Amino acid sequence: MNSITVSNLTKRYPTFSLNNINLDIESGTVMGLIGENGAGKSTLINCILGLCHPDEGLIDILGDPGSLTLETKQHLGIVLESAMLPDYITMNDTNIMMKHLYQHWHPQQFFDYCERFELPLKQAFSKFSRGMKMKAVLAVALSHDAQILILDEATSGLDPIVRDELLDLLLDFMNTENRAILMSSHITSDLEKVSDTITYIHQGKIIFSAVKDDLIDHYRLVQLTPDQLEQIDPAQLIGLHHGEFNIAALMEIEHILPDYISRKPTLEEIMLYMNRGLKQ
């Protein structure tokens, strides 16, 4: 069963288009969304959340196609880089406000998160650090029985310790069956830690959407000599980088010869080398 299905989604702007996006996010999985700035990640998330309306295509969330009903919205936990709580409210105020917004709001769970995150209950949100603000928004997202978490650059700008803590919370969230997470981030190492599948968007198009482990196992980063490079069919080179002292290439594992020096690439390296190949 899919928690989110995106079918033939197109959204046009004067200088950018999201083109024919097809995506399945299965229940019980975490999908990481990668791509350079302006690739279309936030546009896709905004369409899923109903913050902008697609020109073509259909989005189905928990069996609710077309438009988000109030009931469906109750099951979404949202953490956006730009969407914060009002500056003047406190965590105590937030609890009161959320009780009127969510049918299944759990005050004790919310305050447990506040204690775990060391968030002061009576201090205005404007006084929080960025890390504290993201923790506060995540505490809200995790305290109303959400079935789907949608995070857009939620770990951006946070120090490694705070990021690691937030990622552990996401893994805890997935311990309950039939939940799903869609997480966009430029920090690919974070996605490598928590994601089951990875989708790469480039210039408004999906380049790949694949199981993370299969994806990493499918490629190798190869160190080549100039002579070796001359003997390789250019079509076998996913992406190429001429360094000062060596030549590196991303290749499918089936094309790797025994005398090549190679290793598994990171998710970031796969994206970078594919991007180089797309620009050639």
Given for the second form:
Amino acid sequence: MNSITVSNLTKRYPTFSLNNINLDIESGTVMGLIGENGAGKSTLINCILGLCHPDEGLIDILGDPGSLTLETKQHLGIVLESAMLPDYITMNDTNIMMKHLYQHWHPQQFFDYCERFELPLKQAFSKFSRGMKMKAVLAVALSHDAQILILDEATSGLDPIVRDELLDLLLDFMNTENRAILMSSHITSDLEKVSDTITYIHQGKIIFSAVKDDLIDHYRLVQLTPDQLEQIDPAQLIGLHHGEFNIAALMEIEHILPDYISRKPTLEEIMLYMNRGLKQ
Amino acid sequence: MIGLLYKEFLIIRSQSKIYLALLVVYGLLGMYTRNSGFLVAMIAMYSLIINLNIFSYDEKNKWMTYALTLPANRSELVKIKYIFSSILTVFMGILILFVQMFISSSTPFAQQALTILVTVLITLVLYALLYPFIFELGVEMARIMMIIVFVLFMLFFIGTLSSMTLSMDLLQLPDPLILIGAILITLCLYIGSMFLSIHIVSKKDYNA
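Next block: the form predicted together with its partner chain, after the form predicted alone:
Whole complex next, starting from this chain.
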């Protein structure tokens, strides 16, 4: 069963368009969304959350097609990079506010997260660091029996220790059945740690959406000599990089010859080399 | 909706010391000059400043974007602003009325109450004019409009209305029907403005 289904989604802006996006996020999985700045990751998430109005297409969340209802929002936990709680409220205030908004708000669970994240309860939000603000919003997202977490660049700007903590929490979240996470990030190493599937968006279009392990197993990063490069069909080169001392190329595994020096690429390398290939 | 309304009230807590201090200063000024016009003007001033501060903070933190991810819809988020503004304005009016009664104990209560009522109604009309601009253009872009409207209000009220109402004899208080009419017109403008703001907000994209 799909937690989120996006069908033929199109959103047009004067200088950018999200074009005919089709995406399925299965229950019990974590989907990582990658792409360069301005690719459309946040636009896609904004459309899913009803923050902007798609020009075409349909979004179905937990079997609820069309506009996001209040009932469906009860089951969503959201962490956005730049949209936050107001500066003048405290974590105690947040608890009171959320208690009246969420039917299944768990105050003790919220305060437990505050303690775990070392968030002061009586200090105004304005005095929190960026990492603390992210943790605060995540504490809210995790304290009302959410079935789906949606995170848009939630780990960017955070130090590695805080990022590692957040990723552990996401893995804990997935220990309960029928949950799903959609997470966009520039930090592909974070997505490699937690994601089951990866979707790559480039200039408003989906380039691929695949199981992470299958994706990484499907490609190889190859070190080539100029002679070897001349003998390869250009169509087999997904992306190419002429370095100072060598030539590196991303190729599908079935095109790799025994004498090639190759290794499994990282997610970041797949994205970088595909991006090079798309630009050529 | 209660949770969202609670959030609006929280800003008063964070800035209450400043407002109380100003209230004391203007109150003393009023006592010294035997003119409570400053105090009455504070109904609009305080109410507007607090509400505009909330809008500013909301914009800075992209609160609308975050709030729309919570179990709240766009029309609720607009209604909360109007409900809070009206509660705050009426509360300020009642507070100032009590202070004014203390300062100008010789002025009949009916006249003082009338002055306060008119000021509350004018303040609500100000909101009715301003809020659709704020929802459409944002606080920064609507600032020019706010300054113009507020200056006009201050000139009108301080220069004209305060002298009229304070010098009115008890026998010349307006017909109750006129008062009721003024209240109804204000309510219609206020509610109409709210629906216009809901329409504006329903069409907008709130990108994270």
